[in-house]
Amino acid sequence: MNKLSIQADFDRRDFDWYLDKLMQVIVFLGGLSAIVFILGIFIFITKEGIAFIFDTMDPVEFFTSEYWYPADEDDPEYGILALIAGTASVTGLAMVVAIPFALGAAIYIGEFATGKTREFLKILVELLAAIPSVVWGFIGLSIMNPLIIKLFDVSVGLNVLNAGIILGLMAAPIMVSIAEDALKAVPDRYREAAEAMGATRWQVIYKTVLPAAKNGLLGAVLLGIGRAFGETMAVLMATGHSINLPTSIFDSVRALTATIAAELGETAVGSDHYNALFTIGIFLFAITFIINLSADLIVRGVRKG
């Protein structure tokens, strides 16, 4: 070998190395920018309704009054007791519609379906995943509404039964695909031990596999729960986005993302009603970051044991 082709082999190498420090940079920086963004976030609205939690706010009231009057020249009032049941009582009965939508319909993808069927069906739930949420909003504005109404023989179609449905099947296709990949990622050699102890197709996946996936089968099941409790226009569009203590399915509401995407564009900046709504969305980021946490330790309890 001579010194040309040495010296070229170095180069190689040396270029070889600093393309992969440089890649590991770009990676980490990747990973760092998610971490600032959210606390860019974080920072962000805390600045903007930090004056409303120390200077205005009765945490009292605010928590355990369903009066949200805030712009009320003579007596505003800022009870979000009624918006927070709204936000509940949609997001369990989207979760009531999708999880066993989304279970059922993995299993038969990832346990079932085989060759082109299996393609299609996670292509198209793919494109159900693609939707937006205002074209949800429409279906339930425009569809569900009088199907409801002609249904249940109720006088407003647009309520928690309305916009549960929409929300579960909005987060069913997202739950699919995380379900999905969690079952194919049970190694074949389980299954094949259970088949081979004379278990069923059924026992196997209830006795095997389901137990195997279920830390994915939980990750899938809290990102849908993120995915309806955070929705926006869907929502107001189909809750009928009245401020009320549900008592039944067929009650209208109003949620807490929907009261934010609603009012702060008709509020003056700085006001306590415009901090009101921050306020709303510190409480909104702080039972998102509760979720994830309880997520994340059920997660290590169940896999420690």
Given for the second form:
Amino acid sequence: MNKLSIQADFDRRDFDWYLDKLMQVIVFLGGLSAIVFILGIFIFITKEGIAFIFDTMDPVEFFTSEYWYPADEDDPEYGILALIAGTASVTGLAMVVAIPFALGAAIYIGEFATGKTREFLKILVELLAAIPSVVWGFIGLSIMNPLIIKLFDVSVGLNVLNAGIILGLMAAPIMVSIAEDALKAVPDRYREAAEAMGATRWQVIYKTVLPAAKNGLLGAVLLGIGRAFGETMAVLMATGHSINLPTSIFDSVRALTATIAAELGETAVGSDHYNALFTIGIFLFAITFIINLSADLIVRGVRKG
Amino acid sequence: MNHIQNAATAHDEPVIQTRKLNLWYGDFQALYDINLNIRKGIITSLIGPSGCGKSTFLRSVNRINERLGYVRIEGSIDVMKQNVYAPEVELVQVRKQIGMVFQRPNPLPISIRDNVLFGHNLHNRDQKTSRSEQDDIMEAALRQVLLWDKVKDRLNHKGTSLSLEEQQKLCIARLIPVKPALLLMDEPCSALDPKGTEAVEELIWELRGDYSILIVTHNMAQARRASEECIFMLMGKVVEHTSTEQMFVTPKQQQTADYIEGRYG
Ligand SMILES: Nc1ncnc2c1ncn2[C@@H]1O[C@H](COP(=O)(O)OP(=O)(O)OP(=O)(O)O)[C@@H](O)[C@H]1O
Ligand SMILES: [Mg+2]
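Can you switch from the form predicted alone and show the form predicted together with the partner chain instead?
Full assembly next; the chain just shown is listed first.
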């Protein structure tokens, strides 16, 4: 057969073409589902909380009153200031614990450790991240509690200090991982250049590597805050769960998340109390969303240069 | 011919002297019995086919090779009569006195100003220099590399935002305030376009006399234009080391002649 007489069939669609299209659809649906879930959750929480926001809530009281007495039959009061203070104090202390610890670990793993040590440490960090939060809560309850009582001579060991340390340890692993990624993303040419100029190892790190990685490191800290902020079980167990505007790290407090976890099961669906808890949920959702979004944007900024 | 004769008497002292230098990457031997006397105050070029060990040799002079962790060295490298591999040697001092320019320009991701002053600030931590002194030092360095007029209005921009040619000039400028005696350059023009190459080459030529310069190049024409002595390496060994003119006109070794005429590498 003469090659010149072959007909063009550029519009032929074979099996691979259909497979390719099918895969595109499946992957698209997968991506879409993530958005659907997020929206779904948001809509559900809003739906449950919205009635309270419009009917019962006094926004000023909600954010400025330190009295959270939703169960009071005659005159319930819905003020989350003390809960915000509880969450903020515990999260703040957690960061004081976690930031030096996590940055130090990331610098050691990323810049100093080599070969086996490095792999071993990375696995260890991942294991640390995999410890269930109820176990952390248990440690807070049964190890930290008596320890704090003994060391500081206070009557209760379930307080900001206890929960802050526990949360700091919980948030540290993810911070280590992300901070280490940020350090690894710094091109080795920079280190080589600085070293060839006569910088010591430490000077290479703090004059070259850390400035170059600073956005990624900031992202790591923000994600750590997000992690600590959203944690529920461990803070429920380690804070003492009593409503308080803390004045020292030895005060017991109560966190926003723990309040929802502890009370939701005991309220009647559709009641004011129930709806108020969902309003706290909206608040939590908004804050974590902002924290994660800014972390994401900052880390993305690194990638772009 | 004349200036080489003069150079020979004025700069008889070697700036780099190696004795039986052998180097291994793990089990792989990359350098064999290198014995070189590289003279002070002139430009020496190092040529040879890809993989013959030019970068390896250069990088063992300021010991930057050691970053790898699996490099082993035997023999000695004396720089200005002191063995840089002696146990009492401080790496920071070695690198202060031996400047290096890399193949791919590698300014740091900090401002142009901070780039130029990076080495200066590292090595003058005891005597604090005032801001205006620093400005003078920076300006002088940038002027010397012919970059001042281009960057004087954007000293706070990142060094990495410059064009490749300007980056490479910046990388040379940051060495100047540290006042190294010896400059090592590993194919400093190979990432640049012809115009950039010419500009940087001209700059290197300007620096001659103030510094001893050892420059690796793949570019025969460049070696011939820009250097006074020339070393030809092949498979980890030094084949020939003579004046550039002699190497390109009447090479002693057949291998050198073959390489120069483009028969391999
Ligand atoms: N980091 C390394 N680890 C292992 N072997 C290496 C390493 N660097 C270089 N080598 C080997 O050592 C030999 C010399 O390499 P080197 O980079 O010094 O050559 P070169 O002359 O600079 O080549 P080019 O002209 O391509 O830059 C080569 O065989 C190379 O494969
Ligand atoms: Mg090379």
